[in-house]
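One chain comes next, on its own, written out as structure tokens in the form predicted alone.
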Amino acid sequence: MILINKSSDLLSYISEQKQGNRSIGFVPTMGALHNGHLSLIAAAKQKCDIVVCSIFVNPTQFNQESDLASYPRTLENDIDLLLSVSCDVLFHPNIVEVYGNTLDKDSSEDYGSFIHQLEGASRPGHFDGVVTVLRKLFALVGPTDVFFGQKDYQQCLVVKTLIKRSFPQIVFNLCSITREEDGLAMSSRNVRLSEEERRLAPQIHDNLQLVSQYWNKEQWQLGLNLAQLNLKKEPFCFEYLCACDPFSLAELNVFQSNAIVLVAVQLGSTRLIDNIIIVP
């Protein structure tokens, strides 16, 4: 695996690969890698000639300085994990290499009404930071394909909109959620959970499955209500659990057979999100 820190070196490397007509798969991350990230690398390896993974903790998508400061940084372990799945390139730039001397942000304001719902409502400005950094990284890497995990479903819709508008040559690949044996969605934030919080955290997925079990025209709202009540109990701090159209993220007020159910809760000092796609 090649480790690249400078944007100019990455541009040179990518140019050389494209001269050889090699396809480029790209997996952008903020590090603290786990098996979920590695599944994205594996999907990229299966489809593309060269796989580039970036590790960059993007300052413009954090709402609180404390959250940015406490975000786990485990570069040595991340490198070992990437080597274990034969990643070709790790791009690990500093802030100046990505942003220059200013942290100006693009706006995602006109990306659609879904921008202001769910994560957009809970974390104002978050998607502005996502759009900003991905625009810069896509321009540097010039990928043929990008690979994102379903756990950040709303972000995936944002990325698809960015690609449609500015990078139509890029193919977007949505990869399923990788879970622990007890159902907890893998996340870099899970390491923050205490032993007791980690024991309780699988209830998030359990309640998504509960909604799925009740998903029919007569009982779908009952399932949602039961799951919401369960996750409003201490020590969970409930933010949202709702059923939405999978394409627009408009919250459903009448039953439809295909839907996505999304959830966000705070458990101790850790904010956790998850979702489940329901298809006929």
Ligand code: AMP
Second form
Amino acid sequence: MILINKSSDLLSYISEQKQGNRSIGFVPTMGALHNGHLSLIAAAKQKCDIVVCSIFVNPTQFNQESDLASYPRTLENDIDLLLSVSCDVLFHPNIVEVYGNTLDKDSSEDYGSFIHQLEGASRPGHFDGVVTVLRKLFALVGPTDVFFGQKDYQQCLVVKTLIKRSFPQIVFNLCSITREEDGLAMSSRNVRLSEEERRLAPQIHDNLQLVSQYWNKEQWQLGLNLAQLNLKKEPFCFEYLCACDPFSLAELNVFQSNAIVLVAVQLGSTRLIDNIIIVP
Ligand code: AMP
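Alongside the form predicted alone that was just displayed, please also present the structure of the form predicted in complex with the ligand.
Following is the full complex, with the preceding chain placed first.
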């Protein structure tokens, strides 16, 4: 695996690969890698000639300084994991390489009304930071394919919109959620959970499953209510659990057979998100 820190070095590496007509799969991450990230690399390896993974803790997408400061950084372990799945390139730039000297943000304001819901409502400015960094990274890496996790479903819709508008040559690939054996969605933030919080955290997925079990015309609202009540109990600090249309992300007020149920809760000082796609 080649480790690249400088944008200029990445650009020359990529242009060599493009001369050889190689397809380039790109997996952007913020590091603290786990098997969820590795599943994206594996999907990219299957489809593309060269796989580039970036590790960059993007300061503009954090709406809380404390979250940015405490975000886990485990570069040595990340490198070992990337080697274990034969990733071709790790791009690990510093902030200046990506942003220059000013942390200016693009706006995602006109990406659609879904931008202000769910994560957009809970984390003002978050998607502005996401589109800003991805625009820069996509321009540098020039991928043929990008790979994103369903875990950040709303982010996937934002990325699809960015691609449609500015990078129509890129193919978007959605990868399913990798979970721990007890159902907890893998997340870089899970390491911040205390033993007791870690024991309770699988309830998030249990309650998404509960909603899917009640998913029929008569009982869907009952299922949502039960799951909400369960996740409103201490020590969970409830943010949202709602059923939405998978394309528009509009919250459902009448039953439809295909839906996505998205959830965000805080457990102690750790914010966790998850979702489940319900298909007829
Ligand atoms: P992050 O490092 O959190 O920015 O995540 C980088 C990419 O990995 C994003 O596309 C995430 O959706 C994806 N990802 C994070 N957790 C998981 C998971 N448990 N399963 C699959 N993909 C994931």
